[in-house]
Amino acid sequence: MKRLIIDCDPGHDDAIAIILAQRHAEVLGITTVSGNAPLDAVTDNALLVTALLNVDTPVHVGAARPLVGDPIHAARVHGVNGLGGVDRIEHGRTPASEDAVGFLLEAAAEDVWVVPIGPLTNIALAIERDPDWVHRIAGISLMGGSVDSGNATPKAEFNIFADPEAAAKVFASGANIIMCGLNLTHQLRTTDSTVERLRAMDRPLATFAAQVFDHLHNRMEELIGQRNAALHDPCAVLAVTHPHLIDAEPRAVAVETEGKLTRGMTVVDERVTRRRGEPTAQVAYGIDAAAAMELVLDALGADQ
């Protein structure tokens, strides 16, 4: 079983990525960042799916901004706190610590998968602390950028346009990287029909994504006019768990940082071989979708 430390900021496909990752590996930590909503709200969200799943894994605080400039949040989508259109749980439940980054740089071992699933603040703080850091894990699996299009701008993925500059110490640290991005992530879609299954399981945890996934569907319509959505960050933990699900390619990829059209955007080359700069990342360019999503209600269906 791989083991995983999830770097997040729940939202409502980051809290399915926890669940996720708790049914099909070790889960070490849970660090949050600032990004779908404001710190303390994504903490109290991480803490919330914790205790409906029943488990003990430890939630460490970390960065409540990015590197450079304010915070930018996702209520649109999300809602303001983060978890727009679900019941939330009484629970007593409290962080294990305030230092993310600590925890992320003590939890480092060769066989130890980070998977971030927001904005890249906490990863590119453990990359100053210590460059080393990326040689004493196994990789990182991230949930952010594009090749082509984006969702924040029209270049730009929201992970990536939350904190372009933590983005680009990320890609140009030299680590293990899996980049799962838009142009992947929408492959796998939930729709109604997810919904009426999870409400036929009447268990907790269906019930809770049903919710979830009626919110975001609902949302959707609102503003794109269609009742489904993309399943983005369950998708960088099955990168880890089950990778034959992926195909993946390696390209070098930059962060622009500075651009008025395109900041925050993945610029991935994908010139020929001979002409193509040094890969910095395996590139995640299909899924098969039916696969994973069978994985992820089979992890939404579990006994409780």
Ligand code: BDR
Contents of the next structure:
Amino acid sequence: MKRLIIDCDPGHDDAIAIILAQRHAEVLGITTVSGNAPLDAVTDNALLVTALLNVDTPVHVGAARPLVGDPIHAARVHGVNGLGGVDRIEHGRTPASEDAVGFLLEAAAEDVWVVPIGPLTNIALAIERDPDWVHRIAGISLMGGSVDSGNATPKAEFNIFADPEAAAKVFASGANIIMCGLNLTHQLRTTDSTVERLRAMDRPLATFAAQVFDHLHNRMEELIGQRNAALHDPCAVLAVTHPHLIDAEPRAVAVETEGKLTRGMTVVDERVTRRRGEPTAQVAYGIDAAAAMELVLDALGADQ
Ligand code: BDR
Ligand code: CA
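Got the form predicted on its own; could you also share the form predicted in complex with the ligand?
Entire complex below, previous chain first.
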């Protein structure tokens, strides 16, 4: 089993990614970061997911704000508490520490993957504290960016847009990076038939996931007139646990931090000429979506 740490901002798809990771990997810890909702809310959501899963995975609290500027949240999609539309259980759990960065540094080992599925603030702070850290881990499989369209702005994806300076540091760090951007994650979608299958399972995790997807479908219907949702964050987990399902190509990726129209854009060098830059990441382009969805559904139906 692969060993990994999830750095997240749950977030509906983050919650599903945590559940999927617990099924297919050894999750050493969960670190939280301000993103979809403020830090307190996403930390509480991470604890809630560990309670639902009945696992002791430690949750370490990370950055409350990006390296530069004010926090940006995604209440329009995830609700003000990050898990809108989902029944909450009283979990009574508390974080293991307030030092996500310290945990990330201490847990480093050559077989440990770091899977960031929120803004990259904690990861950049770890690199700032110890630039060699990236060479002591197996790699970083992140959900963020895109080779084409954005979602927070026409060119920027939310996780990168919420902390472009952090993302720029991560892509320039020399880490072994897999980038699962929107161009990939839009290929893996839930529909109302996914919700029906989960409801029919009649199990706690599946019922939770049915509420998660139903909420996202309601939001998408209101925002773009379609009842389906991209399952972004689980892709970054699958790139580690089931790499054969994902096609990736080495590419130079830089993050725009200044452009008036393009701040937070991942600029992927796709030129075919000899001028193409040295690769800084494996950029994921394709996923076997049918096989990936079966793995997700299997993890959601596999509870006690
Ligand atoms: C990313 O942004 C968040 O809203 C999701 O959880 C995902 O990590 C998609 O752009
Ligand atoms: Ca996320």
